[in-house]
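The data below hold one chain only, encoded as structure tokens and taken in the form predicted alone.
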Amino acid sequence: MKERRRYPRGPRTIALAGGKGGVGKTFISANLAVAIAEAGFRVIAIDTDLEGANLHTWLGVRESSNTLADFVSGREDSLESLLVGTDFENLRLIPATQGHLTHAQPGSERRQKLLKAVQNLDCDLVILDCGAGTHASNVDYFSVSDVAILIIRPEPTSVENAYNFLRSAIFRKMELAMLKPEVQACVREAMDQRNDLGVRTPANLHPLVRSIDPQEARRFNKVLRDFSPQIIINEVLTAEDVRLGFSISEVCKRFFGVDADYLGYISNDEKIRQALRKGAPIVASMPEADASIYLNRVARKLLKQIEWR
């Protein structure tokens, strides 16, 4: 076993979104949270889609009393009192069932507290899983994790909504990135799909930032180098499913100026259904299945890029 460690600033953080529901993200999630506690490492895994809640269901575990959505509506200020085990060791989970449907995602405030509480527990990774689309509260923890993954089926539906996805976390990372008001101001009205501005890329939005103020438009640069989203395509059937993954890099750097590295991808395995009726992750409960070896060598890439950042 891994040495454990404590990093000064805090653990490192990955979350995995998608543009759109039923990609498999949360399957991924339950996987990569039990292989890289597999590997050693102190992991928390917290489900934030308080609308649709199951990582808890993939892990195995039984609803708990007490979970994410308590810490939404501010009835806990603790993360560490919500977290409950897992039959995986170095494994523990915070979930988010029973959460108040009609306010269910945290406003802004309570989202950077969340934030700032995630920073302050004890382990060494915390696997943020993501709800779908791109509400305030998804793209924040994709924009702000140290790892950022985007999990894509490889269908037309699912790509043009993780194009829309990543282009509102670009956007939304400019937000925060930038310090003059009327340059915030400016990327606020570009993510408007519709805007007047003519926008329509992050790359589009360069030239009219440093018409504003070259030094931001300098930040602006620094942010995009910077931000290196990665892709994982997730129940491949073919070679050109394969090829996917390269496609969508290729198109993410070109239109949005980022480069977005290709992670893996994950086989279309009917075990994995059987993993899911037996309430076990298929990484621990079959790990010889393709879908298993697929996510090890994800798993173990991450853990790579992670140990070096």
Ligand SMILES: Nc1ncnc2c1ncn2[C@@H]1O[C@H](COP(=O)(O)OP(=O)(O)OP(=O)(O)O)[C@@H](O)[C@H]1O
Given for the second form:
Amino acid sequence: MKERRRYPRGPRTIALAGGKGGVGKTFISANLAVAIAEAGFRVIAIDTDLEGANLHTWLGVRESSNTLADFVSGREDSLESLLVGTDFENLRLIPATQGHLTHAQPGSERRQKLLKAVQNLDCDLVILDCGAGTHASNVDYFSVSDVAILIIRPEPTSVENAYNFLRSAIFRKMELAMLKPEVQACVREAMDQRNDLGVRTPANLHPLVRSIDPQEARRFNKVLRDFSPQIIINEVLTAEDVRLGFSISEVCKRFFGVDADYLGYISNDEKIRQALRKGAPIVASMPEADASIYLNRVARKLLKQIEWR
Ligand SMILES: Nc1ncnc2c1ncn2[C@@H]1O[C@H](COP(=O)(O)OP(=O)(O)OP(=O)(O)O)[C@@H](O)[C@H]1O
Ligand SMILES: [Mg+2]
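Having displayed the form predicted alone, please output the structure of the form predicted together with the ligand.
Complete assembly follows, chain above in first position.
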């Protein structure tokens, strides 16, 4: 058995989002969870998609009676009691809902409680599979995670939704980081895409913040500097699709002022559906498939980037 690693701080968190539905968030969450667990890290994958739960299916886990929905509704206060085992050593799962039931996303208070409980989980790494859309929950999971990954398909709608999602996440990070109530109010107003302040991007917001408080403006810059979202292009077919990751990274720098790293790409691979039908993640059931090779490459790069101490 591989040696287990232990870290003094709580688990590191990775959130996978994208704004758009059906871009591969859950497929990639499941396979990265397996690849990282196989590398010897103790992983907990959490399905936060209360309206379209299917991380359990990708991981070949049958229905569970205890799910994240119980925590969100307040019926359950401990995440530990929701953990279910998988066929993979070092990998456990918290499913989102029971059966095909859908549940409302958590309100702000419950969301904070959930994020705090995640920090107390006994594992090395938590993977949060986010649902589609820019609901405050998805934005919060993405904004506060140690690694925030945007999953993008090479198509204009996916790229557009990813930019909108990233914009929301940056504004949310600012709202959380700013200390003065006037600045927080200004950030909240700017979050609305049709705001009357004329703010479209974080770069537009910075001078407004500076005019209220120069110290807050310095904090603003630091938040932008420290935020490094990661990009994965999924379902790549052509060399142009591969290059898309670099151009998105450049646009993020120019319009948002953030250094978004191009973590990697995953090919469009019919074998993924075959693996899903068998209820086995492709990295485990078909390790030599193209998609598995790309997924493992992404997992290795990801592990190198995480600051463990
Ligand atoms: N690289 C790929 N090659 C081929 N098919 C893929 C690939 N990635 C994802 N798919 C297919 O796309 C579909 C959607 O994937 P997935 O459920 O992971 O998306 P999602 O972003 O989690 O969707 P939702 O927003 O509904 O949660 C699945 O049927 C999956 O088989
Ligand atoms: Mg999904």
